[in-house]
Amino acid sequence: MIADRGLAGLKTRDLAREIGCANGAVYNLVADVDELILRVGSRTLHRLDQALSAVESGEPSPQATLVRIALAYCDFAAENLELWRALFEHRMDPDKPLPDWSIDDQLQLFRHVYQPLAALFPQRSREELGITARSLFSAVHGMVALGLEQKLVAVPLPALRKEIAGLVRAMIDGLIARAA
């Protein structure tokens, strides 16, 4: 539902309806549509996982791993666009907290940006290496939540493709610049 909707598009009623069971019965399942909802992302979490892991292998330089990463993310999320929104519009009480399970899934991707910098910059810290981490992710996923805006701003994928490997490329120079 979420796929083919969006968030707002997830009704219990609905989804009772299409598994064959009473609206109360989901709630077997899951605690709340809180749950529900961070389910869905932790699957769509592995697929991204897996989508990205899919492409560490090829060029072995770090700068080159860093550019097939950040374009593979754009893809998944071109590809995957509900359910990648998903992700990030689901808001949950502030003072529900959020599970330690759910937490993990999202931190688990870091490693993928993570490695390669660590192999480009070794004299850093685990936690310079993680902020360095966590900033290249911001940037290319702000450009992609905005490129894949069907608004005013949205830009065809080649060329979201092509500013996104710039990107990367001009920020991994400009960090090894820095560094020497």
Second form
Protein chains: 2
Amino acid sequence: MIADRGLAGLKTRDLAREIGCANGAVYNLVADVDELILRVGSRTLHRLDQALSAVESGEPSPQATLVRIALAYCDFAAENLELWRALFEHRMDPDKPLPDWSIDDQLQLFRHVYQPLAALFPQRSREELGITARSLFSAVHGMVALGLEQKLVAVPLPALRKEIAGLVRAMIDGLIARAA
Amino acid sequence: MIADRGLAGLKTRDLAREIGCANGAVYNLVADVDELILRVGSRTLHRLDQALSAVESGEPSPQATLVRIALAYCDFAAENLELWRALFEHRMDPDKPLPDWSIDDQLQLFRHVYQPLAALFPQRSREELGITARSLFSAVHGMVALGLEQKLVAVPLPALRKEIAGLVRAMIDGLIARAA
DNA sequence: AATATTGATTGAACGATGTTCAAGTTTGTT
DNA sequence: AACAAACTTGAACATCGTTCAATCAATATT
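What I would like now is the form predicted together with the DNA, since the data block earlier showed the form predicted on its own; can you produce it?
In what comes next, the whole complex appears, and the chain from above leads the way.
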């Protein structure tokens, strides 16, 4: 339901009707809609993880791998738009903290960026690499997020991919030049 | 109310009580909560615009200006966290389109990135520059958005500023190197 | 086999929330 | 003073997530 109606289109009554039970029965499977959304998010993150892993195989240069990962992220977001958006649009009540399994899911993502980065900058510490990996990931995420937004001018997907590839290469080149 | 309770904490009844009128009277000032949020967003965007303009004065190099703009964006987001989040968290019904004045507000933002970029790459066309400006802006936005997120590990603001400055410089260096 | 216990299922009900609207009140004009 | 226009009110409506007493089914126990 999230996939084709968006997070806002998820209603417990519709959901109950679709799976064939009374609306109250939803709460035997799940404590909250919050938990429901988190569990859907967990599946989405795992599929995203697989999509990113699929492009890491046998690549010559770490640079090329990073570009391919960024493009794979973009493609996944475009092909799973609503599910991907649900990962970031959803906000918990400030007092209810995220369960640990959900936090773990999210941290796994940076791993994909971390490894090629570690190959590029072997002299850097684990912390430095972790921070840079997060920054790089965030930058690409921002480009995808605003690029796929309908709010402003919609960017055609091929143009967005080209921009992402260009800017990722520029970022890596710049990082290498600064390290030298 | 958005500023200190967040978008989700904005309730028409609370609002009516706070401004001293009946809950129905809110709809004489505004057609929707959507419009209300958009109007608050407009104010936020104008203040953001001013904050970015304030760092553009008499700067030597376009590079330094771009870094300062990125940091100013980060600082504004940190100091106006909930209002800034409201700009991006809010989603309209898919059938109700954004009013023109709201779209204009948002497009103005890219102007700040466009001008220093045009100084750096005078040979590029207006379209190319516009696209690159949007990409650069989006990348910084992504770093700020995920950096200020409490969901994952909270990043201390000084560390985030350092990361943004570093990656912006790297991106610009990379763009220049590729242009050569 | 008969009964008791446990657990799932139901759907009505509650509270919160955005929105509407008939009725009442104020304000402005002639 | 009399009328019209506009504003204000607060009750009512629809739609949510969520709860829960009652019912039902299944399983365990005697």
